[in-house]
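One chain comes next, on its own, written out as structure tokens in the form predicted on its own.
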Amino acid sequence: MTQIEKFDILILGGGKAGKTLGMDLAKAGKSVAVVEAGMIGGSCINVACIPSKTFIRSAEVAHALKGLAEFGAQADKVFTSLDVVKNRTAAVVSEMVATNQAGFDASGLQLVIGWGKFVAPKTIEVQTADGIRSLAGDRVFINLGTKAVVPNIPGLAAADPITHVEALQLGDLPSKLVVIGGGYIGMELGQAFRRFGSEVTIIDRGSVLAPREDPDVSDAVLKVLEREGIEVVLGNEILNVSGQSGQSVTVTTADGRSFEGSHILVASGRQPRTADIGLDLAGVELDSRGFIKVDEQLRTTATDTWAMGEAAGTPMFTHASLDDYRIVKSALSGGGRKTSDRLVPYCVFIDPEFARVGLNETEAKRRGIPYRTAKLPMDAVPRARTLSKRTGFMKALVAAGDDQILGFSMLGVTAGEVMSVVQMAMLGELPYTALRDGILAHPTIAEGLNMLFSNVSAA
């Protein structure tokens, strides 16, 4: 029988909330083990959010290239080589890894590699390169994320469909590319690919883009990716796939249109990664759609376990997974912080980015808050004109009875960052006048939610 090594904590997955609870209770003098597949740092720094974005960029600045001569220059032979855009990525990536590396090094908590079950309550049993290792923990905590949902259509498996993960590795640009679905990865990607040279259609059979945007925001969004050269067929299911990805695909629709690819990009979802781990062995709760049951301080059914990050259904953003870790870490001194309190943004790296917090007009008629709204086109902000930038525009809704700041939408560029000014008047409980009257510098986007909050109508 394996000899059961005893902990303080034990975290079962390496993400954002885990690794930063983990580094900071080992510093604390506990002893702690991180049980973790084999991305160290978490999928985010690994397959997801820093990859992405750093491939993102890359197409940014690729698409910058072809409008030179609106600013005087001029470049002969631009080509894009995607075998160095994912070089370049995965050089960035591997420098993250290496930072988290240190950390853990550095924090004295034990990094056990190697995929991790349970076998009773609070006992994990991992698979190492070396051998089984059973692992017990006084205190454990769930962070194992998600992983992308293969949509059951007839043929589509077959054609060995890449994600986002393998679409970032790619040595070789699609000549054309079919994504499966219309969500923020198949925007963003989409509209990379797009920019690469690849011809790109996006399929989604919901009837629009953004759904959980307002209807100016989704059909805004909706008219960037056209403009670029994008098809977006909208409303339609997916009927059957044939043929193989990365040679030729054909995907037919219910209403009898075929699209043709090189390759095929599902991008329609994803599913939490909470199966044959063992949780009914630990007392562990799963709702109907396979996520972790926790309360408001993300306890789960079992004693002493709880559960962060995306498979607690926790919004799927490394900055909410990380405001899991400050949740439970004020749950273990005793505190009252809760998911229920937070106010967590969101921002969707497509050009221009798109970016909320808060309410929309959508959520407060349907939750019946009176309001009162301010929009303004990004065309009338100067620093939007310098820049050549002048597509999107900022919206925000202010409470009907006082001045308190309920919700700001952006599509614009550096929409996050402008974004970010305004979720800390709102924390602050500022009313919208602060920003209205603040002395923002000029020329700046930020300067334009002087001009946004100047257009809000009197209480």
Ligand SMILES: Cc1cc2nc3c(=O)[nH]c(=O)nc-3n(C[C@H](O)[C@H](O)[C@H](O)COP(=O)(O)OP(=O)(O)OC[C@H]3O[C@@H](n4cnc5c(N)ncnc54)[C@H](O)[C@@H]3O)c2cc1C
Given for the second form:
Amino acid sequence: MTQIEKFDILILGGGKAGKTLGMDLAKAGKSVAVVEAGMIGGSCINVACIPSKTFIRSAEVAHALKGLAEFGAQADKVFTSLDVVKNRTAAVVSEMVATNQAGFDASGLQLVIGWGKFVAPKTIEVQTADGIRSLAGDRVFINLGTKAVVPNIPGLAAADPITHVEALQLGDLPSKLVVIGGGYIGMELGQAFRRFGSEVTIIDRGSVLAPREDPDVSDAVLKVLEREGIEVVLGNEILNVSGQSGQSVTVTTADGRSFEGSHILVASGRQPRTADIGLDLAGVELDSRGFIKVDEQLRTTATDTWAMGEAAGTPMFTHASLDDYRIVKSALSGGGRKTSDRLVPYCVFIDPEFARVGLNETEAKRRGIPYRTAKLPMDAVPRARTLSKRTGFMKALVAAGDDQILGFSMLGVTAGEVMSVVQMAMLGELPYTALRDGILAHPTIAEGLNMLFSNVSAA
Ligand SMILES: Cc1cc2nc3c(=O)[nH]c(=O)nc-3n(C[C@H](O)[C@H](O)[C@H](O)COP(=O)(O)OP(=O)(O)OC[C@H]3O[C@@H](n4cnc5c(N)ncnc54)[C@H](O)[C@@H]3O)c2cc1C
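Target state, the form predicted in complex with this ligand; input state, the form predicted on its own:
What follows is the whole complex; the chain from before opens it.
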């Protein structure tokens, strides 16, 4: 029988929350083991946010080169080498992995590489390259993340579809990419491949893109993609798939149409990595969709056991997982931070970006919250004109009864950055007039907030 190694803190899965908590507690003098299957630093830096945004940046450059004439510039030959794109992406990833590894080393935590599973409460067995290790912790934290779902469509699994992981590592450009799923991953990668030169079809069973957003946002996002020549097929179920991704595939939909492609990319949802790892033996209960049940401070149903990040049902963003770390840290020292009272912003990295913080009109109506609105086309923002980035709009919701900002949505250049300005005003509980009347540098995109908040409708 393997000897059990004891730690103060045992973390299964080195995602954003887990690794940050691990380093923090190790620096504070605790003995910490982080069990990680192999992605040093978790999925964000290895296969998700960082490589996808690096890839998207290359696609932006390729796209900008096609429009050089507008700026009085000319290039003799424009072509995309996906091999170079892949290598640049890999270089950025390795840099970040090295930075993470250095952080782990400096903190004093013990990184145990291998697949872990619970064998008893607060006890994990890890299959490492050197054999099995048994680890126990006084306190245990689970940060497992999610993986892409391959929907149960006849012929799809046999077609060996790619996910975001393989898509970001292709050496050759797909001549025609069929994307299953019009969520943010499908839209971001679909647009990037289109910009590199692939023909792209995005198929989604929903009747609109970005269904959680207001209808004006969904319409505008659809137009952005269609304007670039992406075929977007909405409200359509896929009946079956035949062929092999990487060679030739045919996707047949319920309305009798067929879509041919060289590659098929599944981007139709994520599932938690909670199966077959002994969570039942640890006393950790799951909900009906396989996510770990947690309370508002991320405690699971097992004693001294917490869960963080996507597998705990946290919104699927790195910054939300990071905030889980803050909540757990607060809980460990008797603090009262909760998941229910946080403002989680997000940004979709299509071009132009879409970003939102707080309420949109659809949610305010659903929750019966009275509001005033303000809307501003990006075309009205001087900086957008100088950049030739006029697509989109800013939109804000202000409380009907007082001047508090309830939410902000923006489709437009640097939307993610501008959103953060509004978010700070919201966190500081500033009235909207602070953004209407504050002096904002000219000509910046954020300056548009002066104009936006001058347009707030009457109560
Ligand atoms: C293509 C793509 C693009 C994205 N872009 C963005 C973006 O721009 N911005 C943003 O905020 N978010 C983005 N996300 C989401 C973001 O990546 C995640 O929300 C973030 O990584 C947080 O995940 P996590 O902390 O839950 O776990 P993860 O980072 O997924 O970490 C979980 C870790 O647990 C390990 N693990 C799992 N099971 C075991 C086991 N049994 N034993 C040992 N180790 C195990 C895994 O190897 C993994 O490293 C993107 C996601 C994808 C797929």
